[in-house]
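Read the single chain below, which is given as structure tokens and is the form predicted on its own.
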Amino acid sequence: QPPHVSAELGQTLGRLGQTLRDQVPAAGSAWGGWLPPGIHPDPRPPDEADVVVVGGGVVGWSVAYWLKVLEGRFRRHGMKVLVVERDPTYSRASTVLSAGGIRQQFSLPENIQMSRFSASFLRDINEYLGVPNEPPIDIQFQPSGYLFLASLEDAAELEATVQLQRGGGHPTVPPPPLPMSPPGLEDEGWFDPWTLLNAFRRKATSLGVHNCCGEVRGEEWGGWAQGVCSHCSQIYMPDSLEYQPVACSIVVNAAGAWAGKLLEAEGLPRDLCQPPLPIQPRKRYVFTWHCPDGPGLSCPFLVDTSGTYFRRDGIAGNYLGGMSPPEEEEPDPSELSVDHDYFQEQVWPRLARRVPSFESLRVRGAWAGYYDYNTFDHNGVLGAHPRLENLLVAAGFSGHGLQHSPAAGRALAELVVRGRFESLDLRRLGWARLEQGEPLRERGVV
């Protein structure tokens, strides 16, 4: 072959070799010149940001995503958003340790409306969270519905709630008597929590959201005037005493089960810590079992009158479920070990009474996760601090955060960017009810 062809081929191969060397970790270093997707080359957070979102669970990443979507048309250079997550493996995260359900069957109009918004979002998830040149998102949604069972004493209350659900969260004139049924299978069932979390994270990162691994243990507030404080977050590096101060204009507390403790540690003057944020970590067990003769593919996510729940886990006779304990029997939330006797003594007998074939089930495994439990009224707290407008919270959903994350994230982003709720009127979920001592009771807590 001609000499010039060989020379060009040699140069091409040389460039290809250099490209490969740049992408492969160098010997003697952890990553060399290559980094996994989503990992920033500098592990330290930036010196400043417009908004710091504390908590990289599904609610935190939803807030970050919607901030970038909503600010796009209003700011030339874009809003600098930083998400801080202390557990990048998500091994203790409420999001990925949940049962993954979504339903409209709530008693509070705001919760019904958030579920409807989120269901629409999930149906069109690739239009919202799809990233160019990446595979389409499949959250593995199983639209098998929810079925709440009620005793005769509770039937009238449940029927009234069903009428509210059929009106999309708005009271309706009751139709002629019909057998009670769930609002429909299309918007109720379960999906894969990790896929939704990862989709929010990847899309937000592609829009320019920054993220870092660290723990916010303290805050510096100053210059308080007219409800606004200058602010500096202290982000501690993993397994280190080193911390990086990050100056910012707005802080979003999306720390889930630790949102209440974070507010106590934020260095606010004591008079600004009232009312306290009544959010605590509550440990919940999820058990998995196999029963070849159990309910089939048409089985919904079933919630029994005893408080136990279960759903299918795949198609091969596998199930998962659990039960929330009474208030006086709450397990120690300081660690995530599983009490297997709880299943044997409390959960299994109740399951077998409802589904006799479960008497012969075989336990396959179990795990524990956290509810960000609002002890005041079991509903999320969504909005700005009553006396500090640039401190906002999105937490306390008491087991509903995953399914309501698309709606809650949008709502909080609307507050930041536009100063008001627009898509949904969620004003009642703000701090005012905590100050006034007026709880919004949700009867549909599992």
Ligand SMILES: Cc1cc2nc3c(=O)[nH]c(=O)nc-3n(C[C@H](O)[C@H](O)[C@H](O)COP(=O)(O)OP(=O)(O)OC[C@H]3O[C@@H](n4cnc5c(N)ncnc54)[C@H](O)[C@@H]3O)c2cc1C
Second form
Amino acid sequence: QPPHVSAELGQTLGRLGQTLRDQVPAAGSAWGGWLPPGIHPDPRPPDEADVVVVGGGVVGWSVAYWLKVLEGRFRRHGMKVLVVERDPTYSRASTVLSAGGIRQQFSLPENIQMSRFSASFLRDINEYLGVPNEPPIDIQFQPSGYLFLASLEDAAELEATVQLQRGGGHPTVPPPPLPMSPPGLEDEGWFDPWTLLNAFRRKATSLGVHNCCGEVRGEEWGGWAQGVCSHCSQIYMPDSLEYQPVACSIVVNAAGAWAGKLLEAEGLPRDLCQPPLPIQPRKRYVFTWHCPDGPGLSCPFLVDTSGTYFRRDGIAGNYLGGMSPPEEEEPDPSELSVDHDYFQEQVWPRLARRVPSFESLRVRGAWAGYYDYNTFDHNGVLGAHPRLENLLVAAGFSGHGLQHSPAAGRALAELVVRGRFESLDLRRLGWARLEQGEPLRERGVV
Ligand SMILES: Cc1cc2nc3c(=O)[nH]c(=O)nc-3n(C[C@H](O)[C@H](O)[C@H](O)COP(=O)(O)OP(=O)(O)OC[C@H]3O[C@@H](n4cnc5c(N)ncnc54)[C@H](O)[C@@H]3O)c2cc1C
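Starting from the form predicted on its own above, please write out the structure of the form predicted together with the ligand.
Every component of the complex follows; first up is the chain already shown.
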């Protein structure tokens, strides 16, 4: 047999084996039941790691990936990174329950710059996250645009930010020829959140990142003296009081909507909890519907003046959308059931007012997920805790964390590896604003 035939056969068998391993649940695994394809946490965490990342959502895995990328250039010996995820089915993780939108239309330069980078990252995703001998990543990026409708009063505000957006977040750019034109269709639209999460995870794992299933509990960190948190994270096994201590130098809190809770734990010295990390789960519904006469392929991700939003879901007359409630009508976040009356009474009438053909839509389904909501100013918190320099946070992106995850992960990894933000100046997203009580207002919040 010629050698290339057996090599090809070997590769094919290898791929088949991987597919089987991806599809068949890990027998006797601690968490039991079905796991998403490709998720195989190590049965036990290692005894020690340089960095423990709490939370295996898109932000946590992005941080882990970038740590390995940056470590390669600057250290002779690899950095041991461990991602801890308490629910490998991701049943409540924001990432997989999101609407998948990406836009350049923000009002803060930091958010615009993160979106800029993310759009190019998604376009070149196989350059960044491709793994040799694995199928290429199809992120299903639909560059159909993102359209904010504005009332006459709000139009001036939107117009003011267009110049900033067209300059990529840098204010010193000459006025654009079309003042109301956003940066262009090609960097806005939507993509598949699951694919991005899995691509980060697969690549990071291939670079040597460890992962395990378990819960990190803040109160167990202990040892808070001298401006550093404990050198030992206790990782609780699922549904068990059993825990495994993991000695580590740095902890990254990427626990999404639960990032604030992680630092609220009883038993932590009180001054360490001040200011509190103002990140909470806020329940948001996504409804899906069918409407054969609805807007066609050229329809962008649309945000109406009423606050409702929708986008196409495929090409067969299906759509998805929703609306954030006013602050005083926030639904109970303790569970993720869907209030179908909310669609009938609040969302549908507004949608039909904007798109008359939606009067005859047929609801197909719905789900609820959590915004990782920063109650202080709706922006991510990125950086080291003011009194614990080895505890860093990357959370609280409040409805835009999926699209900003490539840039946020890189920024956090730069802080860890190089001690400062290098690619983008994101210092204003740090803790200082929480301490000083100075919110960083973002007008483009959906
Ligand atoms: C309905 C909806 C629509 C959205 N639409 C968009 C959109 O169009 N565009 C966009 O950019 N963003 C959108 N978002 C926001 C986006 O999904 C989030 O900002 C982003 O996914 C946050 O990622 P994350 O990794 O921080 O959080 P998650 O994906 O929630 O991951 C955090 C993980 O941490 C784990 N965890 C928590 N505590 C612990 C612990 N103590 N120990 C171990 N593990 C722990 C959790 O189990 C979870 O899996 C939307 C969100 C929702 C809910």
